[in-house]
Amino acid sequence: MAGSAWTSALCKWESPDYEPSLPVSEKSNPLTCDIDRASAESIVKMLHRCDVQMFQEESEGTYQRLLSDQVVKTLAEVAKRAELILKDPQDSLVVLSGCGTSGRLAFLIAARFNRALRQLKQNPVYSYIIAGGDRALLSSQEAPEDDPKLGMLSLKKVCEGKKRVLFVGISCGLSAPFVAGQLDFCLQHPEVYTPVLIGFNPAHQARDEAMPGCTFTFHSVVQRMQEHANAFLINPAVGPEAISGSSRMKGGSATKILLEVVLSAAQAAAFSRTPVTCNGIVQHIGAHKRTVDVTYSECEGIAALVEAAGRSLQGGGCVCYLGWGSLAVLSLMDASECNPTFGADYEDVRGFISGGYAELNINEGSLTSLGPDFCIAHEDFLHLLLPRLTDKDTVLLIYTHCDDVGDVLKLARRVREKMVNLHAFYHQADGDTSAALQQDDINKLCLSTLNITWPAAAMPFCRQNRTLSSVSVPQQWELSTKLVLNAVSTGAHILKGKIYQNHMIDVQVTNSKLYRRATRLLQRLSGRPGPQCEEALLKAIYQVEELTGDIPSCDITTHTHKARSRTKVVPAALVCLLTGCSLVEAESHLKQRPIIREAVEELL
């Protein structure tokens, strides 16, 4: 895309006309309309065009962004309150609470300020809430998101005997049951507790639709927080997703952004005596900024990566992630996340961390017990998947030189002896030649290394460099781990054919969210009306061609119940639209043709 028309696409989505009846965080990005027919380096520019549209300056008339003036100020304001429980953490508390990747990114932050806090000598006063319990910081688990009551009891049973609380929840498209339930319950008891919410649609965008067992909607519980003194909203828009509807993507790395830059300016306000400031804020969000450059420069490295996975993916075999400290737990969440965001195998993408359960130390303890899947130490990968690799699979390393490289250099050799196709990404700062001679060792074992390297006076938080000022350091490695490894999933996926044009149309139909979002997307896509769109829908996760009289009658949470033994629901709904054929006819094709444009060129 050249120059002039990449300025225009940047923008084009905050025009009023561009498809004006979705939310921001459904929209479908102008930048990436093709990128189901893009090479891998190509997919990867696309993705760097997108993340940058977090960092755009507020335009006269449109939407407030991430520097917006008054996202800044509310930032700041935030930042006090948990400076005053941090002073004074008495029978108090900070939680932070999602569903899906949200809710994995409230754990991986929870666990890094508590050990921050740990090492000065403070006790710990953050937690995290996940929807579906720990078990969801390891797959999916959709159906409690449209529960707002089990919301407001976990929080309830968090906060017990607590008399100050700073509730963060996060929902990227103000939409999760699961979180409105727990602000209204703040709400409802303000003499304990501070709403805050962070997500990425205007507050008018929020979900106005019944809740089960509710009186209220999302959208009314915005409402109600705009109208309360003590409860911030904290929305900027970030842009159209790469892939529409992924908030996995931009959503999570603006969540990230945000909570790192809130927490640091009030953990350093709290014990270094520097007060939380707009525009220490505002720099803070810049670093966040040169870490997406920084991480982007190395963009044949990245879509060597890409191509790698993606080989793999086409050709029935699988990716797995060995990664140490925080970019593990990151590898862990992005393979988690592939399942219901492109309807994939639990094996198709795996991610194993060094010190299994004793390093994520999560609230629940060991959650081996539930099957396979939940055997993530790289021992049950050496035991359970490497005896049944292939050159056909694809693993990949992923550590900084702030942790153990002979340790990675021997888990390397024990890979090797077994197949060809290992790949290596790791950081570093400038000047650090600690670890050079294993590096080498490692490169040469390895078909592609990417390495990132940083300036030193920029360094993140390391293990061997546990001083107060690097706790307020943005967290770049962690940031640039999650871009890369959205890239390399993504990208991989794309290339199987799991995307129509820029839509993750192969979702998984777990939830009322995706229920309505498959129905949108289906009408998008195929220009047909609504209620021809579902009843397509309903036929393809009932297996039928033509629908009794009960199963349109029931209501969506038995259709998503259905929905959970099916697969290629949408791709199979959205074929039959565009052409015309049966259901039997569309899932033939698309296994002979996985790639669903293909599939419908060859029909029509």
Contents of the next structure:
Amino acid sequence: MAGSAWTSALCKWESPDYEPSLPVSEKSNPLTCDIDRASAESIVKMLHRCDVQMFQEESEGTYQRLLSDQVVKTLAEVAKRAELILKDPQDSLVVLSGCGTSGRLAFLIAARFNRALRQLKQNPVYSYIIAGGDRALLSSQEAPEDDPKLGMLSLKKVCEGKKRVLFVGISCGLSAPFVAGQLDFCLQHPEVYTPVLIGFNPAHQARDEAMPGCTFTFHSVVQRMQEHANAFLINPAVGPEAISGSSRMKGGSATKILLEVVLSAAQAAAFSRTPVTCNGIVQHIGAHKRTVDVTYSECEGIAALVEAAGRSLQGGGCVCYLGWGSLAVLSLMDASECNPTFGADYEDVRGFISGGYAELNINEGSLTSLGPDFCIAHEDFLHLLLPRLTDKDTVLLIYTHCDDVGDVLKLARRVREKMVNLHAFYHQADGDTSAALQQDDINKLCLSTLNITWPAAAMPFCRQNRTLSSVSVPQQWELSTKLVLNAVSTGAHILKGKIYQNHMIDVQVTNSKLYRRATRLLQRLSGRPGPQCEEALLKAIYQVEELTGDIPSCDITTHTHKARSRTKVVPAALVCLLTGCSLVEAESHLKQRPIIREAVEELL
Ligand code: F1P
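So that was the form predicted alone. Now I'd like the form predicted together with 1-O-phosphono-beta-D-fructopyranose (F1P), please.
Then the entire complex follows, led off by the chain already shown.
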């Protein structure tokens, strides 16, 4: 796309006529409408432009943005609430909660800020909740997201005996019933709870769909929050996702930015005599924007990784991330999201962390007893996976020069004995030569190396104590790593042919949000009316040619439960709608054409 076309595509989604029935988080992004046919390098460039939209300024009062005055003011107010808790933590708690990616980020941030408190000899005050419990940190558990009562009960449990709680519920689409249940509970107990909601749609686009056993909807909870003096709504628009509805991408990045901005400001105010100011918050958001730019300035290196991973997935191989420290947590997250997002098998993209569960330090301890997909230590990789790997697979080392680079080199050698398709991705401070020799050796073992070098001034603490004043540095590495890994896994699945235009056709229909999205997608691609599309979807889920008995009258929970054990339901329903063929014929059509994009394109 030429320069001016890009500029107009950048803002097109903001027009009131652009996909008016959809909330921003579900709209398709005009910047990526042909991402399915792009080269690895073009994919990375498109993702860059999409991510830049996060920081775009508010135009003509359409949508409020990350840097809009009202958003910055609310961030400052919430930071001041957190500061009060940090200064007087007795019987108090800051709870971060969400589903899927939002819950995983709640964990990551709570863990990091608790660590910072411990370094200051303070007691931890942060807790996280993720729908589905700790197993959802590492795998797709989409069903608990639909349960508002479960959300409320898990919040009550975490807060037992507390007298003051700052509750931050995260739902990128302002849609998860699990979070709505928690916010409703907070609003009912204002003497203890101060509710904050983070999401990326305007309030009127919050989901207004009945929830099981509830008199409220997400929308009505948001309305009540707006009327409540002691409730805070942080909901800037960040533009549609590069792959429609894939809120793990910009939604996740913006969540991370917002939480870090608020909690860093609170920590600095409580312990470094730096009062919370709007200006400080704006500066901090600006630092994240620079992180995005520095990261994507390595477009070629990122594209090389996308290509390697894409080749592996195309050839039936797998992609393994071997990470150190919090970057490894991000790699575990990215890998776990491939299953619900792309209908991938858990073996397609896997993450491993140096130190395993001891390093991860989650509420429920080690989860290895849940099965091989929960074995996440590097030792597990060496024992379970490495013996099976071939040059068809891709292994990516992910670390910083503050990690044990000697250990990285050791692992690189072990992998290289078995296969050649090894790559490295690391962060380094400009001028830091402490690990140069080992890095040279790693480079020689790898087919490609992506090195992101950060200005030394921004990294005063490397190898020293990670104090609160320098908290933004690991934040930069983490955001940068998240962007790169999201690009690698998304790009690889695009190259595998999983995406049509910028829609994920083979989406797992495992909760009500995804069920609605699937129905809408069928409508969009087939041009058929909604009820007919839903009927086709149900036939594919239940694997029947006719909807008989009580199937049509069952609720969505029953449908999505059934869909958990099924694959390719949306592509099969689409083939039926487009050709009028039977389900059996549709399934055989898809079997003969394993590349979903080609199977669909042939019929459109
Ligand atoms: C939560 C979420 C996403 C996940 C998938 C299903 O969304 O679990 O993180 O990628 O789309 O929903 P939200 O409540 O943050 O909008």
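Numbering follows the first chain given and starts at 1. Computed from a prediction, not measured in an experiment: that's the story for all the values here. Here, rigid core means the biggest group of C-alpha atoms that superpose within 1.5 Å across both forms.
When two forms of a protein are overlaid on their rigid core, residues whose CA moves 2 Å or more are considered shifted, and Asp69 is not one of them between the two forms.
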